[in-house]
Amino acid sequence: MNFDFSEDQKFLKEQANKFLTEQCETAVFRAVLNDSKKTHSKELWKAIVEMGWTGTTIPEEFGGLGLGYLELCVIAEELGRAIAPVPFSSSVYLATEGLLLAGSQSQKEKYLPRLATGEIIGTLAMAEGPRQPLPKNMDVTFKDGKLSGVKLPVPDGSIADFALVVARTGDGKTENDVGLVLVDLNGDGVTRETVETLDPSRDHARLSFDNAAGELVGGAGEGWSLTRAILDRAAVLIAFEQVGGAEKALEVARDYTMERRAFGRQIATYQAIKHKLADAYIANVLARSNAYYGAWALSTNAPDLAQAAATARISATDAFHYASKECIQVHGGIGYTWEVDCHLYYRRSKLLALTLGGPPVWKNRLVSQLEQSNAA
């Protein structure tokens, strides 16, 4: 089985990278990190709308390129050594998929082509407060078309132009009481509020909605099952943006440690810098080749699909905190100063390990996959 790349496809990925040194440099994260005012580097995203990679899952016959999920998936990884502060994950992953896997004809061809182009952001509501996102914890409902209640946070909720809602559509609090909602934004009876995170250059907000208007994507109690697949593809390629970005904080700290002098030698040359790198860069080998597992899962739609997912997950987590934490190690005292960079990789390493829910939710859903293995 051969779990590598294509050369068009690595032809792909070294344009992307490319591009995104030119255009994405860490002066655009801070940029965006300076300035309370900005939700997202508005240039960057045009630029990025202009590849062509919003839409590169979109079917032709919806304006998009009609590649796969690996072409995806290598963008993915550059996004994330670039740390760009744009709503790509937001809207690709999660929004468009999950057009993509339920949405109605009709539904499809009113917002597909728009995600292609860039006209429109989309996200997925689903969390609502520090509790875990279960149908048992949701309180926000959707009864003769209306909406209400609140969700918090909402990644890019406050430049997205619509929302797949996760809320009640029965009057329990089980999985076949809960629906996927699509609902417009802009529309009356949403009302949003930013909220602060540790990454600044990535938008979150609360949304409230007081009977707003919404139409359900797939059937009233499939919305759970729904959710779940939609994240198991999510986790998949942010996994990638989480390898890229640690591989990129681990060339951060080794780049340092080559030119940084202590007591007449490079500090790259003392034992514990070596292991500190060398134990990054274990992770980080690990967590590609998880990743690589997930990435074949998702384009083959393999049955193992959740349980790479949840694998791909857990490690490249792991891998990203571990080596950007540790750029800010060898750098010392200097490290956690905010003229250096090692603070950039910390911060989007952090918020992508809650994006999709925290690592204890992925590593119950890991061990439920293999419990569910085992069984079979």
The other form holds:
Amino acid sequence: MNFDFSEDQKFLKEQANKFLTEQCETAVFRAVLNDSKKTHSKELWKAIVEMGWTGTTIPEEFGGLGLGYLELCVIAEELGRAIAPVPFSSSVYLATEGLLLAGSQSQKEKYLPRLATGEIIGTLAMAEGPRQPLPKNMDVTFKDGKLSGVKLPVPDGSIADFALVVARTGDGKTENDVGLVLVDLNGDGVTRETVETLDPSRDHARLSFDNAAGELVGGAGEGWSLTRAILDRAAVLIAFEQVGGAEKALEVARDYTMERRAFGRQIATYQAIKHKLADAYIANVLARSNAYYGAWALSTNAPDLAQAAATARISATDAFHYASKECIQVHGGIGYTWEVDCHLYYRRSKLLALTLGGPPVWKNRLVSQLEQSNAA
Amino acid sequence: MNFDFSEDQKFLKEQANKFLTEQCETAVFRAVLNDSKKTHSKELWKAIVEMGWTGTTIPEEFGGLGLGYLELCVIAEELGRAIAPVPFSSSVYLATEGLLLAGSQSQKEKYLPRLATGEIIGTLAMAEGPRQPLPKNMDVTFKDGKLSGVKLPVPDGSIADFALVVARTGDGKTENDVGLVLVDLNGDGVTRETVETLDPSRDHARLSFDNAAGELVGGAGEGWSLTRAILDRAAVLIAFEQVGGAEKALEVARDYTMERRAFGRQIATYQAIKHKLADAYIANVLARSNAYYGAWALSTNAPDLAQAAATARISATDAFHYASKECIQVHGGIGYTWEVDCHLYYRRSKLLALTLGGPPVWKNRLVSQLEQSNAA
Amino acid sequence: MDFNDSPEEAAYRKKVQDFLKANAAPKEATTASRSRNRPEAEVLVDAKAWQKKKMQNGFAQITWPKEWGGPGGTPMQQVIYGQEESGYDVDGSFFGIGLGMCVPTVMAYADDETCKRFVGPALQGDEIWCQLFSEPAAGSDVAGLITKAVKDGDEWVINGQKVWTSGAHYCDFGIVLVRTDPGVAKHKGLTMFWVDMKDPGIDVRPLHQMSGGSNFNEVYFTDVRVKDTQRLGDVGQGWKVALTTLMNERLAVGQAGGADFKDLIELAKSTELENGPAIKDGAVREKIADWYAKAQGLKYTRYRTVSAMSQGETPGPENSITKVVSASRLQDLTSFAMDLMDMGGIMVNPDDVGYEAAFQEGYMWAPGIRIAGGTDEILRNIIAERVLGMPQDVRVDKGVPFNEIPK
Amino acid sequence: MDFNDSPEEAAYRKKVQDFLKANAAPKEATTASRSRNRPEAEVLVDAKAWQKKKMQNGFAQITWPKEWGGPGGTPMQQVIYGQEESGYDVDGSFFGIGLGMCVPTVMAYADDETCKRFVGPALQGDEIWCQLFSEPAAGSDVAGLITKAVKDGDEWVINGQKVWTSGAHYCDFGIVLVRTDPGVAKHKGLTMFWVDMKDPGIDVRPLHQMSGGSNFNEVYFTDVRVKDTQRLGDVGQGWKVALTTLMNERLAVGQAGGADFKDLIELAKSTELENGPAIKDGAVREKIADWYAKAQGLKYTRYRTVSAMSQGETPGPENSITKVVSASRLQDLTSFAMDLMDMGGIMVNPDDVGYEAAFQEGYMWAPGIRIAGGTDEILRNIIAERVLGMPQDVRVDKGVPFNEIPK
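How about the form predicted in complex with the partner chain, since we already have the form predicted on its own?
Below is the whole assembly, all chains and molecules, this chain first.
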């Protein structure tokens, strides 16, 4: 057993950290945050693409780097720490993974090389408004090669070139009536409208489909299990983003408490402050350890990947939520201003908590796994 | 509006406090606690009976004091504060209330005067082992005037003279198949066995019925709603016991932190200790306020009594649980010893949290009320 | 114990109801961010008109004595009015700080002439007051402020910066706490003045909050000259004066507004989860029960306070619990509600997310409430020290001249 | 990242499995209080025999070098052994403190002859050691202890009282920290000795715990004479020596044992609520998920620590999280399980309540774990100060002679 990243992976992480520290300073995400017309940082995205990160797990035959998931995990952690305003998770964790999992040879040939080079951006369209997107209440329909209905919110929906759309393909309301449909978002019958969200540094849109042309990825009734498989993989990667963000929020909080004085002493000397940050540290360690196991399960495609992913996601969501909200709190008034970064972590933490489905869904899913597994 | 007890009621409370401070010192409950053969403090019980408290709400025509529920609430608070080792709640809140609610004239005449004078002790037998006693899983059966089955644990079951037993009277498994049966526990067909519980200062027993003679209190299918009505009333009274216990536990904790020194200063000067006790105080205030509303609802038989009772019980359970567990914690090692009283509050708090059914039952019940009430 | 109105109370309530019914529009049932899109200036005009109408009908500052223009009512009448008004779509929030805290301070420390000049216009809503205490380096430790006033003949010259000043941009006057002697212990070198907010040396800049809005301001003082007659209380007694102001705050600091359990119940009823409607889910039910019990606990605590007040008691620091409980509950409840909305919960436009986006708004507002008017931590200290009687933490700045405390 | 055994590890695991299969009986699946009703003396005999067998087969103190009688194994081998042994019904708890903390302290500070005398018998389970640090007035603040040793020729005379001494009643030897100079700052006046627990001046009295049991003792010292050669480290260097001991504790302090999520899942599966089985209830599921995630987080944190150790790193104070997390979780989980049992949850006899009463037992045990070996509060201080690098709280006793600190 060696439950740690390799030296090469650690080196990659260090490089990613250095790169993002330089390329993703405050000014970069503030530029996106403060301008409602900006969907992402084009410069940063370009630089990331040039680093080859978008092709990390894409096999070399499709123009990628052909690296493993552990490499993608360390990159994800650094992107999370930098709360980078780029469509990385949509294009890489969701769209690329979906195609790698179930794309036909021709779909792979058509999309993967361009995803690797960043020429196109992909995403996954799942939600249909403020409710759990379940087979029983899904309205978007795919019939005779045409897609109709509204997906909302779709991450990076304003800028993505194509989407994998979770849609009803059968007449019933079961999981077997759901398919995953690849749609060119620049084609006919697609209307996009950017929507306001909690985290304006990341784009989300309403996608309205009116008989838009699409093609299945995987079989007609396989969409639900395929989507769950994509989400499991993405959950591990997002967990690393959350761990990165949570640790950064804790550092920011810790540093401020060592600077700020009240009643003649550093506020870091007060037990209430210390214990709050100790609790954040504890949550972060648990989250990191569970994320590591998720990384291992992802990289080995372990049979308990679903369980590992849910566990990682639950811990990481908890950790980032706590660290980001208490980061504001220890700052006091100044932490509640727009100019100080605390709220960026608070916003991003809630976005990441909900983006692949909220905690209730994942907790329910985890316990379903535990009910079955004797190895609980 | 005057949301406070009257001067008379406050005077009664003060008297009760003085009485119990004298009559229910540590030595009194330690005597019960340390001797597994002792079911309660006979001396204290006798003194309480002599004060007339057992007849507080029993009308004068049946030999009681004919006072109101507000008077009983202030007595309950002081009994809770003293964590008194007596069968008061079983005999007064449960058995007496059950008869007052639904007893026939002859049942009232037969039992109430003797309950008032403490000549007999009554109780309510509901649980059937470590699970929720629900109409669908109730095994104790009342047929043709005879009761059979096992109730466990029954509060004060070793010493009670009669019990109101919740039993299946119909053939189905619905609420309408449940009746409330009055059984003489000294009669034939009744076997008792004291059971060990978390709080050895209060008696509990396994009651086994083998064709024991019984008579209905209320109608054959009314047992479930009648039991719920008894529990609602008792919940308010127990909430006062919990409030009393929680405040006492907080005081004990506070006092100790002002005495104990570590690293050259009173531990009460440390923020972690202060904030912990501030949180206990907050929970206690909320609990007290909700208990007051419960008292008002009980004393006026308000239409929202069920909702008020559940609210009071949820708050008070929370408060006592928190105060008692953190009372141990601020004491450090000494708090974990048998000789220091902390554990008595911890034990009693869990007993009171479960005795009328646990938090899940009451929370569920509260939300059912809220779903219906537009006044939520 | 009596929950019903006494005959006098019932008569008063009827009077209030008649007044409100005739002059205001009722609110909707669940929480909403109603004035979300109305410009503040417009809302302010309505609010001033409403304040005047209340004053004319004897419903402004109900407990103020007649000599100050109040109706000389009881605390219970104030409560009854508040209960009834809360059902109507009117806004009294502009006047709370001025009439609740600043003007009473003026009344306690200024001469008769000054009081006469200011009390009436404030009461009828013509002039609004703000409170200038907090500074960037003096938040929880307000007495650590550094804005200074230097005596120059009959005048004082104020320089420095205040922050978190609610309404400074529309206020006419303010009371400002400044340091007049940095060479003595920090509480002893402070003095209070009233100032004209229209002074050209006062620069009010809106503070951009993390929630996006700007409810507060930074206020810069550059060579602002005030007369010695504008002093409230003696030189060096400013902390004592400020405590008078803050004691009044204690009563004003209330409940964190925003989404509550009613909204959560609505949401849960209409939200479908995998195994059925959310309202039938055990986790949802448990949380509704817990938050409901907390909300009721606070409500009945207020009732107990009012009952005590109507028996002549002064409410103490125990009222600090309201904000501690309700601010965190708002944060937790809104977070949980958004979780129920799943991925769609990140949207913040009412058109997309429904429920007037009250959960999302509350989620972004709650962190501020946990800080404003005393952080969670400071309030817990207050409860421990002033209610439970526990000793202060070690105070390294005690008795140390202000200019020798490490900054 | 590799979760599987390397070929060497797999071979070692096989060896361990073979040894265990041949010599011990497997445990049941869920947590149980197996030795609940067996007399301790009897359990101790078995435990000593098992320790001897482990030693003879090279599985005792696996990382100890051969010169001390250990097999000179790796930390990873230690972990593998622990993983495998945890599935068997054997008890190594009697030796943890002695071999994990006391004997290493002896090895670090005593002369060769003393080591030779003691290490072997301890390793093969013939002699057991205890640690005598805590006192009634010195818990979190251990260095505030007052048991004193006064020099008398070549000997020292010890008087005072220790408390919370695990196993003192069956121990043969102990290491004791005492004050040898009350006139200097508190950390500077301490000295460490080893003592023979059979000394007639040592009176061991079982401490009656709130849980009813007696796992700990009070130990009274009355004119106990020890030779100066029993001193471990220099006079006045006792705190430094104690830190060596406590650093070893850090690795030993583990997980709060007792009921865990597996037991809760079992209970929930078999418990019927109003609307169906508890395992299908949302509140139950949410809690299982949260506690499972915490348990896994701790488990994988241990794996990370072991991986770091096998790469030569020394585990740091970050291991303090294990007890903080698991003690409170035990308290919360057992409380919740009892809630599910409803009124019957108050019963404590396995015959009445099932599940071997593991929940009730855990509920009464958890408050002790939250205190023993560093309270929740002290451990959070340690994390804040030693891991996050935050400054100490104000220390009013710093540099003050011990006999001048207010007691």
